[in-house]
Amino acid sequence: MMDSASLNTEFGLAKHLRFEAQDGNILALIDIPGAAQAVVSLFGAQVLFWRPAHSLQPVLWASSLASYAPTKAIRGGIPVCWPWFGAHPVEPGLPAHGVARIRAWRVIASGLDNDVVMLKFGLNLDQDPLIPQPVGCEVTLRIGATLSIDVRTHNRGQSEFVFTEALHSYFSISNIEAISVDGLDTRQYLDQLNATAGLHTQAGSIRFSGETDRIYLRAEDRCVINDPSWGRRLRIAKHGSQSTVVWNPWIDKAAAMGDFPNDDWPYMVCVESGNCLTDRITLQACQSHVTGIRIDVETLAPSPPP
């Protein structure tokens, strides 16, 4: 990986676009005046924080506890999980959700076009010993008042390759009981706090009392997140995407990962967006696939406290 002063010199975009070393990582830094800020990890091609001009708050949690040096997977942003995610389908022993977000990205290209930076990432894989075939994968990202995200998998060998993917994102909300998330009812999902008990049909919003895990599938519908209390929705479009996952830790679940905050679990929720279980994408010799997401923040008059 580049250093700092070398990746400024090459990408580096004035005032809109600098790179700054830290803990052994390198993190960009992205503002646009009157558009948005941004916080982008070299180390998981991981976008850690953005916030639009127009947003009060965070878009993005990230937690307090998260180690930010090349070591292990980053706590929050929008980790991208591939070439697997979850646990690897034969070998559980691999580590958990793929791995790109634990491995140190190159910067190929950026620009600046009406408002918008442009970064573009690419993992070289040919000398991983987790991935067994010739491989490439690239992150886009565009950052401005909105954030999209691709993720294009390129399968340079001559055999098929089988993967399974998602953008983890994780959402800063006031509250997790007081949102709701839509775009997902009649459509079916596996509850993964009870696996054994097959497919669940979603009715209406989502609404949390508890833990919840679960994996959408064949919902290739925009998602959008109801924060009344903090007046706004999340708009999450999606491309190339079939899954979706929905994700709080609560209680116990927050208070036994040494990197999450014990009481942060009430303000985030996971709406993940990718191509899991069934929904695994197979590509020929020479086949490319993009998944992507378009995040837009809008804002409403907050409702009043009870």
Ligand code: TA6
Contents of the next structure:
Amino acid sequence: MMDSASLNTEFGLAKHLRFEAQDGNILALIDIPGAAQAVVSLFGAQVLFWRPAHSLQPVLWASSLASYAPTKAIRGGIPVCWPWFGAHPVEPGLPAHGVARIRAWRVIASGLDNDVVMLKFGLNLDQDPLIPQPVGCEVTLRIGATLSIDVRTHNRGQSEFVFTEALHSYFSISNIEAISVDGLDTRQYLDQLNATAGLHTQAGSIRFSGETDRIYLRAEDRCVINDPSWGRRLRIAKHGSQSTVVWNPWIDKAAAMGDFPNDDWPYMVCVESGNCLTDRITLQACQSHVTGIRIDVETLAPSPPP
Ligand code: TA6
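Okay, that is the form predicted on its own; can I get the form predicted in complex with 6-O-phosphono-beta-D-tagatofuranose now?
In what comes next, the whole complex appears, and the chain from above leads the way.
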């Protein structure tokens, strides 16, 4: 990985984008006055923080106990789960959620266009012991008043490449019992807490009253997190994605994770966009697939006084 000085020389963008070394990792610091601020980790090509200028609160949740040592996945922001989601389908001893979020990525491009900073990362997998096929992965961020992330998978080999993935977005919310998630009505989902029970069908909005861990399948729709207490809606549009995962660990699971503050579970929800389980992607030789999200924040008009 290039050092921060070389990155600033080659990819820095005056006051809008600079690179800073931190605990063996390198962070990209983005500041677009009047548009947004953001922090991106080169370890994992992971957005850690994003706040549009008009938003009073950050949009993404990040754990105050997250490990930033470049060996363990960073808890929070938008981890890139690739080229498998959850446990590896054949070797359960391999790292959960694939290798992308636990690898150092290289910067391959940067740019500024109309108050949007573009940052493009590539992952060198040729010598990766966990990826036995010639495949490429690139992450392109477009950061401004909205946040876009595209993950491009390219099969450089001659045999087919099958993968699953998710942009594992952690959203900051007022309180898990005060929000709802729309966009998945009538979609079928696997309840990961009772996976043998088969598929369920979503009826209406999703509300939360306990640990929730659901994989919605053949769900291409935009999702919306309604947060009336904070007077906002978080809108997650997506493309190239058939699956949406909705997760809140609740009390016990939060307490069981060393990098998750025990009392923080009410203030986050994951709405993840990807291709999971039977929505896996099969690429033939030289084929590519792009999965992407676009997040924006809608400010709600204050409700009239009672
Ligand atoms: O996306 C939901 C999930 O698969 C949950 O089952 C939970 O394991 C979560 O991901 C976090 O996984 P991690 O490996 O980051 O602790």
